[in-house]
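Shown here is one chain on its own, the form predicted on its own, set out as structure tokens.
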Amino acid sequence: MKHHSLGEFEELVLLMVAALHDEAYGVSIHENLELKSSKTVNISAIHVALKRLEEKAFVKSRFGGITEDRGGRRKKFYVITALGKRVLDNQYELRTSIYNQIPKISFSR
């Protein structure tokens, strides 16, 4: 597979898109990332990451219908592509492989 770069924050956003599957949009990704990481996440950073992921063909988007509760604005939903899933799989294998090389050591408390 051709090498595809994926930054740490992009990886988190891509993981959340995959986890939320067909319900992934900016606010849902934002809320779930903050919940899972217990950190404040900038919504603009999520939108920038989603744009980069879409340019890399790791996600694809579609617009939902117009709803009154959003003042007539449509949500933009994202789903992971087959390429995006392969990139995540490769990242997971790389990280697991390196983690498994850590010698069995103990730390005193």
Contents of the next structure:
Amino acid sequence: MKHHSLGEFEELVLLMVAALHDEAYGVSIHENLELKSSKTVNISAIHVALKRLEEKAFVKSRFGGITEDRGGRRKKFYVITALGKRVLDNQYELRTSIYNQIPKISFSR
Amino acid sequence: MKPAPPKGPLMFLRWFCREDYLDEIEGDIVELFNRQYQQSPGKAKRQFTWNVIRHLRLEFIKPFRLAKQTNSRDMFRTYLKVSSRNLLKHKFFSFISVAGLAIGLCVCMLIIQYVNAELSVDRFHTKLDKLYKVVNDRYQQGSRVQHSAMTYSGIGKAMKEEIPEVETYCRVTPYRVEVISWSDKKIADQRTIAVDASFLSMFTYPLLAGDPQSALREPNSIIVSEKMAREQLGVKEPQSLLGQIMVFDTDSLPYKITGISKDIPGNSQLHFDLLLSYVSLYSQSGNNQFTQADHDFTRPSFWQYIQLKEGADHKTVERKWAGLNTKYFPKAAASGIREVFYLQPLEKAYLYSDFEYEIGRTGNYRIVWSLLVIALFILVLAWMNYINLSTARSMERAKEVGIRKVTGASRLELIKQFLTEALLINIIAIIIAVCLTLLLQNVFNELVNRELSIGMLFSKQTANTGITTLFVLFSVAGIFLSGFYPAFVLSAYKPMKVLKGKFTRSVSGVFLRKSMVTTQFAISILLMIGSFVVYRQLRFMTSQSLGYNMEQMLILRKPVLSNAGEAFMTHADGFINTVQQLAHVKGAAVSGRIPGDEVFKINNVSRTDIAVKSQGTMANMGVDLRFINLYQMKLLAGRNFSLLDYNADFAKLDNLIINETALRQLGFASPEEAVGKSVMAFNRTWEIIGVVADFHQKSLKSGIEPVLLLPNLLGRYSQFSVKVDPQHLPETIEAIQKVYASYFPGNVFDYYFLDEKFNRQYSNDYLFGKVFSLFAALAILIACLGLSGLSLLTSTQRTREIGIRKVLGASATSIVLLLSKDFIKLVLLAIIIASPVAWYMMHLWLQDFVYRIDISWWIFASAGLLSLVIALLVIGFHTARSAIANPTKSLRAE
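Next, report the structure of the form predicted together with its partner chain; the form predicted on its own has already been given.
Once more the chain from above appears, this time first in line as the rest of the complex follows.
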């Protein structure tokens, strides 16, 4: 795979897909992201991020059933792939290792 | 019931969104909508629309994916290749299309430059929307005697005191300095104006050095323009002039330089070399020439500007002032005089002025707008032509289209192909047009007497963004429309029919092409009639008797290095006498004003022998005793001036001569009656010693004014008129120059022919005429190109018919007539359409002139006839060829 890079927003969405495991689709991701970050997020941004993540093979998707609530459209569910999980792990490791390097003295008063 | 999301946005989403994403995207935002609907239906709808708009991204849009699949770049390259081959194959048609478009675009660009320059005048003032010019109409016994851009010095000040909406005022008045001494230099010929201290804060003329707040506060302070500093004073660093002293020769007083103004933009109506502080005019430390200059309501010789407060309406100010008029003109009503003041917005002062005594050159909004319309006409003509030619060629290309379709080209691809071709032609035309514009720039600048360039269209200072945008948008729209129609028509052919050879033309396209030819000819005829009328009017004006003879009249510039008064008088007298002795000089005179000059007026001229009723506002000019004879003016009664009438002291003059209009205004029954009577003028009594026939002081645009001729030879403002024999011009001028140098040493000898200068009053109209006829020619040319394409098409289409007719015994003439008949009908229709429009347009234009021609029927007739003849020639050329052709050839092909 060529693109192993992960943007900040993409990372958030990927985390949310992983966290919502099997219940992750556009609206649920949107709802939970807004809840956690207490910021407004536009749904189109999530769609774009999901498309990119799928292209990079960090997530895979399947269609769910038709529900009345969606005007006769199917849900598209996303799950994280093994590759996606590995990228998240790497990202997490990198961040913690740098975080741990912060000298404690500088903030002790 | 379930809430429904807004229909429009939903349909829009379904239209642009990729099919395979639609489930997810539409589903998600509908679900979001439903959730939000519980809380607030309105917000939910807005949010829905917003979400749809936010999904308008490349990733989600349909055609983009399609384009990716069919490698559009390669296709485009093919289109380009095919198009260029096609253009090269049909060189004649390509040339005509490109030439038509290039000429149209070039003309349009030049005109837009001119229009832009005219519309941008004075637009650089940052307070433009608050600035107004006070202008003044003066009525006497109900009729308007003055319509002046100049007015009284007291008015602005009084307005500020009386009317709260007025923020501040500024007076501007020309000031005659003649000569300035600075270090060891003597400088003549500057434009000097005296202005109030508020000038620099009201108008945007920034200073290079000096404090704009205080620079014009003190008496005897002046501001020098950068241009004058560099060119006339020869200073490299204009800033260094600050604080230096100049001496005005008129009063020998020292003037301190308190500021240097930056270069005045070319699109400023007002130009100056020196700004003199207004207080100098009447303060004790100044020359004290104008004791009344601060609060005068009798002498209209000041331009007045006022600045209104934010949001104030100038009509309110006008109304409020009208109520105050009696306070400031207490005697007016009794003597039958009415003064009306208007506020003219500064942004209209240049283009919309019809006032006397303007501060600078004025433009004419009618000319500007009609040029703009004509330029757009020409462009439309060029595009119509392209459409005509390319659809006319469709016969030849029908086979190409058929084969392409059979081999699998979709209609969309064909349209793309033809659009590419149109684009290619237009791009070539644009490039050629830009080159042509650059080439013709100098010639055009000379024609319109302006400094124009392509860059002006895009520079912030000079451009009128609205016009430039309009032009660009119009061009883009035109390019696409002109490309789209042929593309649409050509791509519609049914391949089976075409390839089987059963192809016949549709009728609808013929109608469109016919109406385009009619439009083209209508526009051409319109322009032709226009140029006929303009030229007839100009001919009329220049051939009209003016009441004097100014042929072969040389005007010598007044000598500036000479003291005014008695010394000048004796000098001038000696000079004239010597010049008159010269061979080939028929006569000479000196006068304050010459024909074509603006002549200033005085109010309150009245008769002494009857009641005050007949007061008049009259122009006055000082002339010498040779003037009337030199200009061959007709003396109706009384006598000419004699030497005894002159005096160096203006206060001691007491004889004058009036013209017929003044005679009528004063109420005399005949010239004989007036001679010997007295009038009051300049607050004293004058005896009328003679009456001259009316003469046109100014162009025939304005009427004849009442004039008082005074034997006034103070000389400071005088000019010499010398009538010469044109046969021996060079040696005569040389001889005059020698005499001039001996009488007025140190002065520049400069001369010009009076009729040239006089006719310059018509320069805007000449420009109008030239551009009009140029455009008429272009329009006819383009229309003929279109016609030639169309007639070529019909004659090739009807080859078989012609062949059969010939075989059956028709003559070539009858065939030409048969084929031309349809087109002649179109041209006749064009004449009928164009004539009333042209009549109305030219009727409007002629309103500018007091003396004007009637628009007679034969102008329409000859324009129509001319276009008919041209059309016949063009059609005849093509039809005759097919009529003469051997019928066996065309029939054998079957």
